[in-house]
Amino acid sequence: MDWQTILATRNARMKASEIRELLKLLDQPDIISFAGGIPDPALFPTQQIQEAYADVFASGAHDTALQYSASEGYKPLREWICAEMAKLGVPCSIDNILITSGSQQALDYLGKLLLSPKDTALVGWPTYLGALGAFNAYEPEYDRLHPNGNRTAADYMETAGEKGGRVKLAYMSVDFANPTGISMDRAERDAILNLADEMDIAIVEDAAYQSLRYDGEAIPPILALEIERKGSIEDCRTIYTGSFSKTLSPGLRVGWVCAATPVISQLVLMKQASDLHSPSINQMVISDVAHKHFDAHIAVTRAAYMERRDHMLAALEKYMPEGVDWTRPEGGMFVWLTLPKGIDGAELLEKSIETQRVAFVPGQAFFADGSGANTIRLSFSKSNGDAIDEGIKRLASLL
């Protein structure tokens, strides 16, 4: 049969992830890859995770670990997350926490919760490709979120109305964003809060890289700033999404949402209709490792990634020709390059793989409007100093 005749219209907006496709290149040993923004498996707390799984069975908790469980998530893990959120300036209770299967599931749920067809999501130019993929299924329009620009709330709302809907959310990653590595300053965070209050929309704060700061002064999350203004998380419009994927293990697929209880209650209903709950045993293991080892482990991880970031920035400074600009992130996993006009990142990747055996991600996929062809994303998380130096040298010679 011709399946295209019966597919829902939303499927036309669903595309393969360029990053997931590029990860296949990692199987080729001669490729120097700056493509996947993924953790280095050599830094996983493998022994601690192995011991945590063993403890689940040795302690007799396997009946709980292998059974159906509460959709909200494993209580001790939610309690640990509450304590960590409090350190960030976000006092909350476990009723404000939902465990998800990675923060990607959280973005999918939030798209489903907030977006109707033709509604507008305000996003960065560029923004996280996975957020666009998650939101696209709900058929939104996009407009550029530019907190330092001269756009007013009335302007955003008028543009959304012309597209047949209304502005529903503003999405951003405020610390070391994927793909740019850039962090929002305090004034930008305050400006987003002001805009959201004026438009009466939700703020989706993606904090996947929040723990990976290497230098610079930490700025409170938008949710913390909003609590300062309004007194309680229950009065806040900001929805904070976190993840253990970049700190402990992406394969265990454990993330969370922190928000006002009415939001959490709606997301719990989605969780019940989707996968019932995230795997109990994985939550128990993450909880054990987080309680016992998180601070020590993240210190080691930060030191390793900071060294690699410094190698990449030094190599870019040493080898790149004039006309190429790049970001200088204070944390995270990414450096964002802007190439001279006329150079297409996708065409450059094809030539780079063929002649230099260096992989990266073309930047155009990160722009909701399809612009940004002369940009590329480099990740330093999985390469050592020698590989970074050689890869940047090869890429610079091609440019």
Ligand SMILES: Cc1ncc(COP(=O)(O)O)c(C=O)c1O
The other form holds:
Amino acid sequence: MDWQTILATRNARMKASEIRELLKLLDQPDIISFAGGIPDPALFPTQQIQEAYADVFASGAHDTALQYSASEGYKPLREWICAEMAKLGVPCSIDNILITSGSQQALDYLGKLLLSPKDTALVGWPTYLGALGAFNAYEPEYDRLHPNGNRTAADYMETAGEKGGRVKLAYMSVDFANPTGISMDRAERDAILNLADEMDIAIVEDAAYQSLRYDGEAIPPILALEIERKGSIEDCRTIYTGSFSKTLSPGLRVGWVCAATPVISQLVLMKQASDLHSPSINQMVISDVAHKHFDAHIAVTRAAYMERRDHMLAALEKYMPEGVDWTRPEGGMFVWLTLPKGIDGAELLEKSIETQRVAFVPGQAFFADGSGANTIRLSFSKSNGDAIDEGIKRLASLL
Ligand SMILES: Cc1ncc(COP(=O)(O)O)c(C=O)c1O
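Give me the form predicted in complex with the named molecule now, not the form predicted alone.
Okay, now the whole complex, with that chain kicking things off.
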């Protein structure tokens, strides 16, 4: 059977992720990999998670844990998230929180919620590849978001109109973005809010790395800045997506959306239609570990990643030839390199694996318009100091 003839049009935009394909190839032990961008398993709170699962059964809570449950999510977990959001300047109630299967599911739902075919999503050039993957299924157009740039709301709206739809959302990762590692400053966050108000669009604020700050001053999330302006989350257009993947465990697949109740209610309907609810037992375990151990655990995680970040920045400084630029992130997992024009990140990767046994992610896939060939993403999250030093030295020699 020729499946191509009956596939829905949305499939045309759904492509294999370069990163996922790459991850499959990188099991060889002699490769120094800066490609993954995933947490170091040595930093998982393994024992605490093990105890939390045991407690579910020992306490008799398994009847609930193994049963169907509410689409909104496990109440004590939503309460813990509310308290954390309040610390970030986002006072809200559990009615403003939906638990999702990772924040990736939230991005899919938000695409489904907001984007009709030909509508425009404003995204950074580059942006998180997984957001493009999630939105692509809804057949949008993309336009480049310049946070403090020279484009006006009228300009964005006119471009979207020419493409046959309207601007619906601006997506961004404000802290230690994937792939660049950089954060939006206060002025940029304010400018995005002004722009979104003018265009009457949603802001999708992806906070996947929010807790992983190593130095510098924390800047309030856009949602907090909007609440400052408007008084209540109920009057806000910002939809915040959070995740336990980078702090506790990505394998348990627990994330959340924090937004005005009409948004949450609509997302709950979507969740009912999609997977009913995220796994009850995983939500209970994450809730238990978060209540008892989050702050202590995140302090250890931050210290470990900060040291690796410092190693990588020092190695880049020491070995990279002139003409190579890189970001200096205050948190997260990534450093972003801009290579001299004419060097292609994908070709470099091939040579690097073959001759240097060093892996990274070519940057082009993170650009909705296919530009950025001379960029690459390096992750420092999974390598120790010696491997970082050696890997950067080899990469620099190739360059
Ligand atoms: C910026 C960003 N958002 C969202 C996600 C999805 O994470 P999860 O679904 O595990 O919460 C990732 C994962 O790498 C990410 O880098």
